[in-house]
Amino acid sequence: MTATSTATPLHALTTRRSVKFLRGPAPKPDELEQILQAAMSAPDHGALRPWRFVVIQGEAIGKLADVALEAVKRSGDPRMTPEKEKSVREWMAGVPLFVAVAQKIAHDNTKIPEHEQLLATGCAVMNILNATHMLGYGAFWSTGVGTYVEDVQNALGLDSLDYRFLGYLAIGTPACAVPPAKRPDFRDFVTEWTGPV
């Protein structure tokens, strides 16, 4: 696959948008390596490298759906109706690649605040999303599919005592045309500070 909407790096950044409905193909192995390596360039106070990623593809996606949806139902979440379960299973079956995202909790760290470690992990995820877009694929950061159910986190090998689970990146080829997103004007979010008020 070749980049189609990324004429310049800055254009790539301003045209990226979340794409929930995906299909194959997923990034090729060498492309996935580039995408994950981009995460390593995230700003990271203290070089703690708090981000952790678990790649889920092929038959493992169906296993994840089984584990996660059963765990959500056991948790008593009333939103997991039979209709919702069917919809989630159909969505997951169409996505060729998931990357679970977690922040490793640095128990022995006394210097770097945990919120800075969480921000570093978020920056690593943003690099993944941008790299995915730059290679011509689509991605969606989901906090559904049992993200806040401890049994799901543990099933992924991310013990809740040592990791903060932050959801999944669904990655693949957009299943339909993706119109440009309407973005707000940055001026609505920026002020200039010239001295104490």
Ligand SMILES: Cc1cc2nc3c(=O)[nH]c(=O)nc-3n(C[C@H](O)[C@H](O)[C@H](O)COP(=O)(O)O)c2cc1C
Given for the second form:
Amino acid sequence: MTATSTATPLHALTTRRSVKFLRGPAPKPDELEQILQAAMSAPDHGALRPWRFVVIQGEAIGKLADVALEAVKRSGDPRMTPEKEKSVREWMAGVPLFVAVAQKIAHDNTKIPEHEQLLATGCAVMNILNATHMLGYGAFWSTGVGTYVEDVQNALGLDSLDYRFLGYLAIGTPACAVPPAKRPDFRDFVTEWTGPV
Ligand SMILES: Cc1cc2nc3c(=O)[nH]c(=O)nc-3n(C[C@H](O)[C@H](O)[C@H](O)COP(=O)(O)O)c2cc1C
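Return the form predicted together with the named molecule of this protein as a structure block, the form predicted on its own having already been given.
Expanding to the full complex; the earlier chain stays at the top.
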């Protein structure tokens, strides 16, 4: 896979868009290493390194679908209808790589507010999404598939006493052509402060 829409780094940032429907190939092992290494450059107050990632690929994706969907059904979530289960299974079966995301809870930390650690983890994910795009792949952050069902994160080795589970990054090759995303004008979100009112 070659980078296609990333003529300059800034162009890469402004052309990234989420791609939900993916297929193989996934990033090659050396590309996945680059993608995950990019996460390590996230801003991080106190150098707590709160981000954790669990790579799920190959046959493990089917096992994840089984574990997560059974847990969601056990939890009694009425949204998990047979039709929904079928569509989630179909979606997951097409995705060649998932990266589960978690924030490690720093029990002994009294200095850095918890929300700053969450933000650092989000920044690490942003680096993953951008690096994935820069390498010519697609990615999608999802908090479906049992993200908020405790049994699921426990099954992934992310004990809920020690980790806040933040969902999955689906990564692969876009299953179909992806048109550019329409983005808002930054002026609608920015003001300039020139002194006290
Ligand atoms: C933490 C987080 C969780 C998300 N979970 C879902 C999800 O479960 N389902 C969904 O359709 N979109 C979800 N999204 C939104 C998509 O990942 C994506 O950002 C959105 O479709 C907009 O696309 P864009 O990134 O190209 O702007 C989530 C986004 C974030 C930041």
